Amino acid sequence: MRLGLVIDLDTCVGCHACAVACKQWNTSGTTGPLTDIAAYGAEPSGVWFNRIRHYEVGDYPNNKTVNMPMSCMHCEDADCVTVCPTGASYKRKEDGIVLVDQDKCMGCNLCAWACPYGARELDPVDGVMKKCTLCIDRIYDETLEPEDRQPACVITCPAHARFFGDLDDPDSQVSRLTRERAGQTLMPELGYKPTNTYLPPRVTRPVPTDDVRRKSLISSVKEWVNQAIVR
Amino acid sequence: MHPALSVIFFTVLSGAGYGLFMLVAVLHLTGSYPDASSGELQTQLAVALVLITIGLLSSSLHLHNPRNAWRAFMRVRTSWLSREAVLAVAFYPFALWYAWEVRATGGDVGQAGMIMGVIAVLLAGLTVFSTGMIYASLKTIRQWHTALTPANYLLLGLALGGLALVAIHGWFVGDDPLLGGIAIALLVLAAIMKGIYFLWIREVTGPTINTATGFTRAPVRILDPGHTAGTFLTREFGFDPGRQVIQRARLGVFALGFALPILLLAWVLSGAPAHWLTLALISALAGIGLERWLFFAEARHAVMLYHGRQHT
């Protein structure tokens, strides 16, 4: 089993709801707290498992805004695990989730150095490394309704841009989406084989505008009258 | 990369200590140490062990949870940091046994002491190599992910050790053509290696903002990093002193680290008082310290691509 996320860059609106839901769930979960520093100060900072960045792709007028949520990719060849000297970082055999055992971590930062995706953040108060757990305390919780056994970020996404599932199962929704939408991984050239997959924006036909009628004298007068009546 | 002072102290001091230990032990064990008095050998080995110990203690200062530092010996199979820790600790019993034999026998060590010395030299070399490999094994930083990194760590450690060796020898006996020659040769080799390194990292390779975001068919620019103030990532990986500072620091590395010590060494060998070698050592320590700072300041982590860098 290879559990991971599939994120649709076509529908992601960049609202940061996934990051907030993640922070809310995990700060009170098994890996919490996600310490904040000067939360109400001039320069608020803190630990987040999920961050959303916004990019402009292409040059005007053929440009497009792309919102890119990023959390741990739960890589198959996770260097953060191999460089860890204490054995605090580990990858679960049964489902591929990469975790940190906070009781073993000595806070040397080396795993964060080895991660190109910025998935690991040191909690300066606890002195240990923290990262996305794929909401392991949710997805296996049998007291929850089956539809709730998903990561908090997936459940909360208002644009349905996030999907959770087993990428080893060719018939799962995430595998199907990856196949049909030509899902891609980030920085594949580094060879970490990330599990999380991103669906690129769909190539859509441009909306035709040449048949839009030009303004005539009558339509201008009508428009003016309509506006005057509304006022 | 953010240059942590504790790591700079650790790598420079312990590198110099291991270099000094290796050179003293090899010269002593092969019988080519000039005017080897027991007191001088003991001092040399003691200085080496003190430098190594200060370095190792300082390395624990950058840990945020040092209570778990003992666990660093647990993952020798995969982690270079773990290997370094194990080798650094394994070095002590052999080195202390050898140093104790030197003290007990006045320099005329027996077979067991010689074997201990050889093993200690090997462990010292492997420890410095492992330190370099911690950095060289990171695929995320192209400036470090090269064979030149462990080579630099080894050569700079040996060069500092060579200078410490002649400087201490200068206080006990005076200048010596063999030790001076070794020190100059090591400094020249290290300077050439550092030059190759600077040339090597000029070539831009590796991931770009395009492969990082997956959009390889159009230019990509950052609109917003998603946070208003600094994060762990920007503080740890976003350090960039600017082109000008880096150029000046490189000049400083070559001037203080290599040129001045070589000139002072040549001057002493041609007749000046041997006490000037201490100045050469201080200058080299400052220069290599600057080199270690630069090693971090010039490193560009791949995660900065997500924060708007076009390439690393």
The other form holds:
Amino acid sequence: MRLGLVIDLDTCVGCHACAVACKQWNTSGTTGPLTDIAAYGAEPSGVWFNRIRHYEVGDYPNNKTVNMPMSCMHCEDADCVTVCPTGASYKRKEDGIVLVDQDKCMGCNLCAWACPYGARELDPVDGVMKKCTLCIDRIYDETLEPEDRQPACVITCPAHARFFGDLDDPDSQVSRLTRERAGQTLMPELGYKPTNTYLPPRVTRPVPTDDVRRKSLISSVKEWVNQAIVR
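We have the form predicted in complex with its partner chain; now please give the form predicted on its own.
Shown below: the chain alone.
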């Protein structure tokens, strides 16, 4: 079993609900409090497991804003695990989730330097490394209803842009979406074999380059009427 996330970049609206839900759940869960820095100041910061990047792709008027959530990729060949001198970073054999044993972590930052995705956060108060756990304390909690045994970010997403499941199961929803939408992983050339997969934005119809404001009112009305009649 290889548990992970599939994220639809065509649907994500960049609302940061997933990041907030992640921080709230993990602060109250097994990871413990996630430090805030100047939470009510001009430049608030702190420990976040999920961060959303915003990119502008293409040239106007054929441009598009792409919102890209970033968290731990739970790589199959995770260098963050390889470089850890204390064995605090480890990968579970049963489901592929990469975790940090905070009792063993000495906060040396080697794993953060090894991660090309910037997915690890050193908690300055606790002095240990923290990261996405795929809400392991939720997904295996049998006291929850089956539909609630998902990461907090997936349940919270208002645009339904996030999916969770077993990417080793060809019949799972995440595997089907990956096939149908040609899902891609980040920087596969590095050989880390990340599990989390992104569905690329769909190709949309080009925006007309002519400026409708240059048309006279009567010509615009005639054009609209002609189109309406055709339909």
